[in-house]
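There is one chain below, alone, in structure tokens, taken in the form predicted alone.
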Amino acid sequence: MTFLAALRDTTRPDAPDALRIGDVTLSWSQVRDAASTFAAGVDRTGPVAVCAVPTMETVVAVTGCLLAGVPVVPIAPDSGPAELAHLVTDSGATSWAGPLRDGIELPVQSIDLHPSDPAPLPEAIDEATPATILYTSGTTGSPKGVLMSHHALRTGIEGLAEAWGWTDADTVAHGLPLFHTHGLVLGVLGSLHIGSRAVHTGKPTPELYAAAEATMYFGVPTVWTRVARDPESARRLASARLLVSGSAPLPVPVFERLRELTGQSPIERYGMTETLLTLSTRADGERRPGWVGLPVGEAETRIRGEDGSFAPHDGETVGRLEVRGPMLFDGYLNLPEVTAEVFTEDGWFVTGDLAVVDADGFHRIVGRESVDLIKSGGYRIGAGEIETSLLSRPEVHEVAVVGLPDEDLGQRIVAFVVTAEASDDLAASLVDHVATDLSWHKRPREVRFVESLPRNHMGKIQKKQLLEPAP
């Protein structure tokens, strides 16, 4: 099978509403003709940088590159000058597609949604060919280019299709950015491979999600939190088959509120830019709040302790999550030494995430090893369970827990809390709540009330920005 199989299948019925983005709708044949025409005229001497605004033109440019066997570099529309220059230079992009940005001097590829003389569909290409160069968020330095092949994209999507019962009878809806794996690869390219209809809502608002009339909805926790706070819109999702949450942990209270309003429990899953999705709860299986389920497709996982031993499947022992499988990336562009550092000698990718696994093989992600494992007073404490405990309090709208340097404890637990009811009494009450709900040594030693938490484009909290000492 070839990636984008459904789009390449010229025998499939030509659904007039195969793909809708905002107010623009194209049929299967129209998407195919537009993408094939772009592929015929694209510069094949190097990668193509695509300004990934949420439009049909972006999808046509990305898909056209993939059909032509040219690597595509999705660019965040709001990238600043320094980041933009790094992405274009590091990727070696030789042309540009989409709205032109200041400072870009590359040749611009034209995009025609309705070509008068469409080019024929290109022949299938070698699946080992690089498909995308997706850049990491750059939280530990300059963004790194993640090389994904056509084979990795196909096998990753097919593994999810099996776990989710995803077929061409589905309609996928989301309003996520098109320069990340979740929105672009899963939400759009996945639909073009499986054959499901796809609706991009433009913005991920509860009202637009409710109006999409889909069977599968993709969102990040920020989106689902907003949906859970809009009962009218949430109830309109009750007819959907799956509500899928990812890119960050879904707070348990939001999980339970969605179940109450829609009559179904969300699907939670785990993956990285480098791995696509490797873990998920299943459409036909248990959906447990706070847990991301089982390996999907051909993915394999293992959890190792600090001493290199394998963690027992007891649902409690925290260790470093390592994964392998055909959906993994081929390496970081231009960084062979960095690539070698993130793989073990026997070929497993070290995710940098902490996890536990239970006797049934269910996984729970505790957090990032760099910021979510707190070593305080001789204890190894996961920030995630403290955050979940605090979020059960109705006064807490958002929270991030970190470990700050402490001469006595090594690290002291500090909770950054977003609330409309900030007071010394509430801070003391929250500390007591964690001490009672979890244990005394897991209580925050300090509660800091903030107006908002720093987040990236996908809604992930950027904890490194919270690690600076208070003024």
The other form holds:
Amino acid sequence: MTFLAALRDTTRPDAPDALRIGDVTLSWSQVRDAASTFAAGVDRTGPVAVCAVPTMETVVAVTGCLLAGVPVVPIAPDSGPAELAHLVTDSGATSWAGPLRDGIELPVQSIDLHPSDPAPLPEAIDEATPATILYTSGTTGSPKGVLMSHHALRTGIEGLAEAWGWTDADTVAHGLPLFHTHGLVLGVLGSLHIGSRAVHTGKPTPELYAAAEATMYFGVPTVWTRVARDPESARRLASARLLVSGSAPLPVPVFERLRELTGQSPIERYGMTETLLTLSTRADGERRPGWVGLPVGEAETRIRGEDGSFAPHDGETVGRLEVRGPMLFDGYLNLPEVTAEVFTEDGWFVTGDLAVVDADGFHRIVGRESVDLIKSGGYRIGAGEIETSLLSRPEVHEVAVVGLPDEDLGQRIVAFVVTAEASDDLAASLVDHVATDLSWHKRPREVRFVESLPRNHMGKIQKKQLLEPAP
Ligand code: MLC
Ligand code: AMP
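Same protein, different state: after the form predicted alone, show the form predicted in complex with ligand AMP.
In what comes next, the whole complex appears, and the chain from above leads the way.
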């Protein structure tokens, strides 16, 4: 058993349109030849940082690394200098693939989509080998590198294939970024393992989804909110087999509007960078608005109260969600203590999400324990990281960043700033600072200047008070 089984299987019939990204389409054998050739020439002394623009070159580089057994570090194409420096240094990347960014001095690996003399497929590698190092935000500090093995990716994808009836007869379409689990692992590598065709639409717009003619569509709730507001595009998805939403809560009105427009209820599934997907509704089962269904594959879950006792499965009692299973990560790179903190003594991963489970084992995610992790447009963003970036500006005396409810993005990032120089220009300049220092999607959508931040008698900022609407 090995990850990317369908791609490795040279006895499968070729399909001329196995993978389409934007205007570029490759057949199975072309993807295999390009990826094998990349694998044959890749620097094996350390991880490869891949600038994850949504192109065929990115997929070939990532797939080539996986075939070679070299860990891949997908990097947001617009990562700013602070974020980029951290990712490259922390991951220990020894080479770079894709468009080169300022300040990067690593050797660049060439990517050839049509090699004239393709290299043979490398031998299957040990499944315990790290496959990806995906960077994700925590409540404080810089993003952490999540180590996923080939085994985790394979078992995670196979669990979903069983729940969704995902086969090589499917065509998967999405337009999500290729530097996170959803777009890269599920949306592209999943197809290269299962053997389904895949279409990356470039951007996740309703019009492009409507034109993709797929059987399975993947989107974050913001994408589905936009589809639900575009009845013409939505109706064109009626013939799909599954519309799948995840990475953040799908609002119930959006679920219902999609059902009205397309005649089908979306599949909701729940996951994390650290765990791949652990819960989902099933293609052949109940799809209940606001609920994320049952454990996927070999995943197991439990919910526990603050005192550690197990919460009853009554559909009402909220507890901390803990998960375990073969699709979990191997730890945070270079951070053994932090890794130890997120596992219980008996080996369950503490997700940080709060959930209820009903008598049928159906799960509903009711929120997160920490206000410092924000989900905006399906991106996970740590408030601490943005606060650190803003505090590097001399005008900012104090700052608190929170996620406020937003109809389109789920949550929008709002920075409460104490300064002596409040002005519209300063607000715009602070937004721009985060967009360029970290990355575009981490920028605050709003800056609110305040005289002071609410604190308790110990001096700790009371963020929950900032979440309440101003009187
Ligand atoms: C975009 N724009 C930029 C820019 N990037 N401008 C300057 N610099 C940049 N770097 C412009 C766009 O061209 C566009 O302009 C405008 O900004 C808005 O772009 P958008 O793409 O519509 O952005 P936005 O509305 O902010 O984003 C919505 C979104 C995005 C849904 C497209 O949030 C997104 O891709 N989310 C996916 C996140 C994700 O994949 N998460 C999964 C994590 S894994 P104009 O002029 O065209 O409007 C995970 C595990 C699991 O969670 O369970 O799945
Ligand atoms: P990330 O690391 O970007 O994958 O973010 C993981 C977080 O996204 C989880 O801890 C949840 O808070 C959230 N999440 C993912 N899927 C769902 C979902 N279907 N419903 C609610 N929250 C979700």
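Residue numbers count along the first chain shown, from 1. Keep in mind that what you see is a predicted model, and the values were worked out from it rather than measured.
- The rigid segments shift between these two forms, and of the options Trp28, Ser149, Ser370, Pro47 the one at their hinge is Ser370.
- Annotation: rigid-body hinge motion between these two forms, rotation of the minor part against the major part equal to 140 degrees.
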